[in-house]
Amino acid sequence: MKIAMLGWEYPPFKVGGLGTHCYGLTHGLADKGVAIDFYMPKTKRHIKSDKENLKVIEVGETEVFPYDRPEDKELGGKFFDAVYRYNDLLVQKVKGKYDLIHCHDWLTMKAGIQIKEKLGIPLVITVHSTEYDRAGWIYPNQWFIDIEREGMQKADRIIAVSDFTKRVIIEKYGINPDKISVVHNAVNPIEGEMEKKNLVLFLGRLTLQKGPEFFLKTAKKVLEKQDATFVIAGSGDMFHPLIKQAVDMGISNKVIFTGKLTEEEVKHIYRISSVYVMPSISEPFGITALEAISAGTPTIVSKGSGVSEVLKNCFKVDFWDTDEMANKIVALLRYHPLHTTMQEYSKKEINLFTWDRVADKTKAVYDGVK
């Protein structure tokens, strides 16, 4: 079986969980004898594959990232031009004999539809996040929604990363549930635990979707009961407003903003944090929760996340319930037996979340549409 897979990020060029997914999935499939040509934009450094059955093909440059929104960067026409240009390049470059084409999210859907028609092969789409998620369910952009709906309608099969995402696809895009398969994500474990510091960590894009403002509101309430340092790791359009929020709340001396971190810095901050919090307003899955647990850090996740469907040994709270979130953080910081028990059981649990399992389930989807 040979697959043409269309993406836009691949480690070390990585913006978010999508890059992690594409890396884990392609390696898992390659190990099972599936030949994959992974198409992505050119980067400043050439990306080479380390797998015999996996070839990474760079097809052109674009400054558009998977989570960009035109109103955020004031790209206007340039944004839309860049998306169309990348899709046009893909249609020109993807040639030869493939069994099917596999797209990830909105940015390559138009190309996927055209290549399906050009080569006469099935189209599989993985939905990692929808426009409703990225907008935090406030003022979603119709341009993105239209692209996503067309891609989902034309796809022969859709893979959703959670039951939550499957419901969104059915209810908001009107897609037949029979052509949607749910394949939950996995994790590349972070090895080598370190001594825990008195740190509470938020790590992710600083956007409305991820709920960092609720993390700060929670921090304020925790600090009324318990001393701790709160780390906000990542970058995004809310970076400066969040700094102002911390100052206005009078807790800026207890909050560290790291900006964007390298891969090694991310692993280090996971290892030394005592608690990880993922207060997302809308989170189709949430690989970061699994990464934190693998580094030995007890985790609190939003009930509105896909990972909460399958992860048992963590605390689950509503993103808006900052009182309950604060109570859970204080409990984990104060009570050593609770901390160590959650650490032990959650680490055992994530051994189930392997890319080998994801590859098996994805290959089963492929086999069903050949």
Given for the second form:
Amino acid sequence: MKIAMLGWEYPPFKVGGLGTHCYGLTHGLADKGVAIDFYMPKTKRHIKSDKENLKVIEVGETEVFPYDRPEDKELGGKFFDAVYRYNDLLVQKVKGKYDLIHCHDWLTMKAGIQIKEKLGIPLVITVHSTEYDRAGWIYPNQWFIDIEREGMQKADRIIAVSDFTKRVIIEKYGINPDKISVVHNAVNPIEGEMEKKNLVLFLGRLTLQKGPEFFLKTAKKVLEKQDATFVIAGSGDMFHPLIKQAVDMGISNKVIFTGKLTEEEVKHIYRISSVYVMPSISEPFGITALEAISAGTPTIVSKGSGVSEVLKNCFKVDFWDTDEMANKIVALLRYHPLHTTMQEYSKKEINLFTWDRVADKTKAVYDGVK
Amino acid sequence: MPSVCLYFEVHQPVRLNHFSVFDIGSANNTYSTYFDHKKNRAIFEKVANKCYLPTNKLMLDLIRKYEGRFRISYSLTGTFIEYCELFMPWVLDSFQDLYATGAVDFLDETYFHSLSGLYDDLGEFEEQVKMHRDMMKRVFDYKPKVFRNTEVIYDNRIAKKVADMGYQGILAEGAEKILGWRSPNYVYKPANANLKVLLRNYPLSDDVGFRFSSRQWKGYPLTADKYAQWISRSDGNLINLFMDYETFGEHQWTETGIFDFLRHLPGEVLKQGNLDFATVSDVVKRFEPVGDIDAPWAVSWADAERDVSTWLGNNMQVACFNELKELGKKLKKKGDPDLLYTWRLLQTSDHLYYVSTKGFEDGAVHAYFSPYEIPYDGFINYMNILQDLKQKAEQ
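Return the form predicted in complex with the partner chain of this protein as a structure block, the form predicted alone having already been given.
Whole complex next, starting from this chain.
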């Protein structure tokens, strides 16, 4: 079986979870004897694959990242142009004998549809997030929604990263449930343990979707009962408003804003944190929860996350329920046996979230459309 | 003639309210803030209507039909009796009707269905057993001769204490680790005490309690005549079938056919010709011990391990258990009867059961009985309450 996979980022060149996912998935599939040509934009560092049946093919260049928004000022008006240009280039460059084409999210959907028609092969798409998630369910951008809907309609098979995302695809995009399969994500564990530093961690883009303001409200409540330092790691459009919020709440001496961290810094902060909190309003999967746990950090996730469907050894709270979130954080900081037991069992559970399993399930989807 | 001894545990715990770390230090009345009285009442009424009332009625009919040849035994926990008296006194009436037939026997246990038998000092255990004894005297005017510890937890120390308190018999799990090659179908005696030990035949008991409605089980569907034949073919002279009373109508729903099974069981057993029924008092009167039981470590009827890991299997459970024990010393010194009563309600073993993190098979059973989604939630709630009570004990 030979697959053309259309991507946008790939390690070591990556900014988010999409690149990690493509790397883990392509390697897992290659190990199962699936041949893959992975197409992506040209980068400054030439990317090579270490597997014979996995090729990384770079086409053209682009200034746009998967997490950019058309309203970002730095891009000027170039956003839509850049997306169209890369998609057009893909349509020209993808040639040869493939059994099917697989793309991820809205970025390459236009190309995916055209190549499907040009080569007459089935199209599989993975939905990692929808426009509704990225916009935090407020003012979603119709341009993205239209692209996503067209891709979902034309796809022969859709892979959703959670049951939660599957429901969004059915309810918001009107897609037939029968062609949607759910494949929960895997994680590359963060090895090595370090001494915990009484930190409570938030890590992610500082956008409405991720719920950082609920993290701050929770911090205020925790600090009434228990001393701790709260770390907000990441950057985004809410960076300055959040700093102001912390000052207004009178807790700025207990909150650290790190800005964007490097990959090594991220691993370090996971390892030394006592609790990881993911209070997302809407989180299709939430791989950071698995990363934090792999680094030995007990985790509290929003009930509005895909990971909460499959992970047993974590706390699940409503993102708005800051009382309950604070209750759980204080308990984890105060009751040592709770911390160590949760650490031990959740780390064990993480071993179930392998790329091998994701590749198996993805291959089953391929076999169903071939 | 081999005897069939049917014993049922009748128990309901007093479940906890949601109690956050922000509630610590702010609760005035412990009884009204720690416990979820609304939920407890709703669950009790549901189980009473699905299980206690219909099963008691059926038992009464069967005893009358077989003119006392169908004989059964129960232990009723103190928390169960309190529920009856608070919410549905007619449930208690139905147990009194059963007792009046003369074919029904009762056992004593710890009033609060607690793990006090595992404390370093058995003083609290003894007090709770006496409370149960007083309650049985008050409600039934009866003094039980046989003792059953919480979830059939048994070891040498408990056996010795129970013998010293004047009981003639005690129940235990027919586990290989105390029996070795020997059969559970005889009466034994503790290595260190003068007492008769009745051992649960767990394969036959669990056929009804756990497997009755399992379609994957090769014995499915279990009919009364098939089951009576299995019993009849057993070796030994005593087949002890011990289980939760809630098996009837609650763990196994009416739709599974459990009541039809029960309705036909006495007739099918008596039809075998070589079997009769005996209460626990009949058993201690009728049979002499054939050997010794040595249990330096506790065995119980819970989970596949049949030990106390169900309640003390992880660090969270051990932390709560130790906190609970320490609290007792402070509260007994303080002597406030309301706080002491609250502390005892918190000793009910179910609270620790909810904090168990056992693996998939047992875990599935735990999940069915737990009011918490995950054991960690059970821990936080319980521990927060213990912290609040500790503050009150130290005031």
